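In structure tokens, one chain follows: the form predicted alone.
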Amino acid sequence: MIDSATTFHKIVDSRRSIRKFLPDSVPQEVLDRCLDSALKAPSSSNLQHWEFVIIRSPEVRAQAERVCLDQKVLQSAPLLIAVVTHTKTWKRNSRFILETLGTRGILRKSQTQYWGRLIPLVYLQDPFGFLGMLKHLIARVVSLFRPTPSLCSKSDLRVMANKTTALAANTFMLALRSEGYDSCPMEGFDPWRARKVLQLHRGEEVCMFLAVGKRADKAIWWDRILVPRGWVVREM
């Protein structure tokens, strides 16, 4: 019997960026299971800054392919997904977390203070970014005397939100591989045109596009090239 650790490592090892797909569509039940797994990915303060946009419309798909520079992989991918980062859903999501904790009867004062007071203090911005710059400066000064997080400016929040969105995307790709399906994450795209095609608003941006489907023959360009472990791992 294969243990869960062995199974997981095999899934990680077999996940590759696939460049050619079979025409087979992705069953909705498979997609739903993979999305459910992705939504359980860790996120900063559990605020879940992501959105998966499943592109079904042929018209939107054609526009999205153009946005993605008409990469060859899109010619065979049966499904295209945009993984979108949100930096302005924190109010809604914080409120939902507190309401859910209250409904479950486990809401504590510390939780109310965290999502009701601290999160607004960290996330609140003005249209021009002056408040964020001020908070960043204050945090930097305070950090001279004690450890202080820097999630205060617009750029800080944007980086943090994209980090958690990428975690969800990676979880989704591994879930697909466990179901026998594959993906190809794409960062090569026009971010301004992508926002227009997907009708995104301020505080929303595409983190990456994902081509999804079953791998075809000769779908992998070459064997993995991994830099030496010593280049990317060190101990202190």
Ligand SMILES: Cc1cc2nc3c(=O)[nH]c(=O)nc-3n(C[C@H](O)[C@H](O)[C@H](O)COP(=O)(O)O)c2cc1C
Given for the second form:
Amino acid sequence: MIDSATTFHKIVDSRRSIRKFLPDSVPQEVLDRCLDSALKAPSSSNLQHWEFVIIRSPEVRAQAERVCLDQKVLQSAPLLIAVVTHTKTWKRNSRFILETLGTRGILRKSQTQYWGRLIPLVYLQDPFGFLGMLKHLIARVVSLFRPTPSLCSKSDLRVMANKTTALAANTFMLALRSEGYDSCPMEGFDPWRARKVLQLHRGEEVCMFLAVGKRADKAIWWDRILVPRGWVVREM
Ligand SMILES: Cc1cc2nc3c(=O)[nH]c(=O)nc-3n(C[C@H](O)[C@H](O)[C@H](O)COP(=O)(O)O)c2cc1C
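With the form predicted alone in hand, show me what the form predicted in complex with this ligand looks like.
Every component of the complex follows; first up is the chain already shown.
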């Protein structure tokens, strides 16, 4: 195996959900490098639906701990980050992609059609979700006759954006591990109160919180338990 593969697999293997941290803070340069990597995660239509909210304010931190049901890990975690999913940034981000391709002088008609026409068709919603349901239904019927892209209902959109955001979160956790830092992802939180504490708007929701720091002794609950490979890998 090549050296980089060995290193990568070691990083993946040593990432565990850490429930007890040392008090050492996370240096800004480490955080920045890990964020740089996370922001390169793949995203649906390159729309980068994520936002990393680094919680610095002690007041917000205290409220966020409460929102996270006062999970014990937070008593020691030096840093708490909220990874937020956005389902309404697609317009801004599509425009940015098209402008960037334009300034690079490589904007093609197919790209203008993709981000200028198809993406709005997939993403556009009305406040009540009727348009989304109608689009979903039409796509489902057409799909009986020919392959059709999913024209999103509101819930399809949330699934899609959360998939993408979770990939960025995972890249971030692996990047932290490569720097000798650790994390614990958390979805045990109150989503309604989380939105309030983080001042989120419509179309924004917390995908997960991440407790971040350096692992302490006895910070891992048990040796890794993996279900049999045959249950989760299939060939056909
Ligand atoms: C989306 C997600 C949500 C999670 N939520 C919590 C949580 O709220 N609290 C917690 O202690 N661990 C949480 N975990 C950690 C899992 O329990 C952990 O990943 C799993 O047991 C496997 O252990 P490992 O990460 O050490 O390999 C979460 C993990 C994921 C991916």
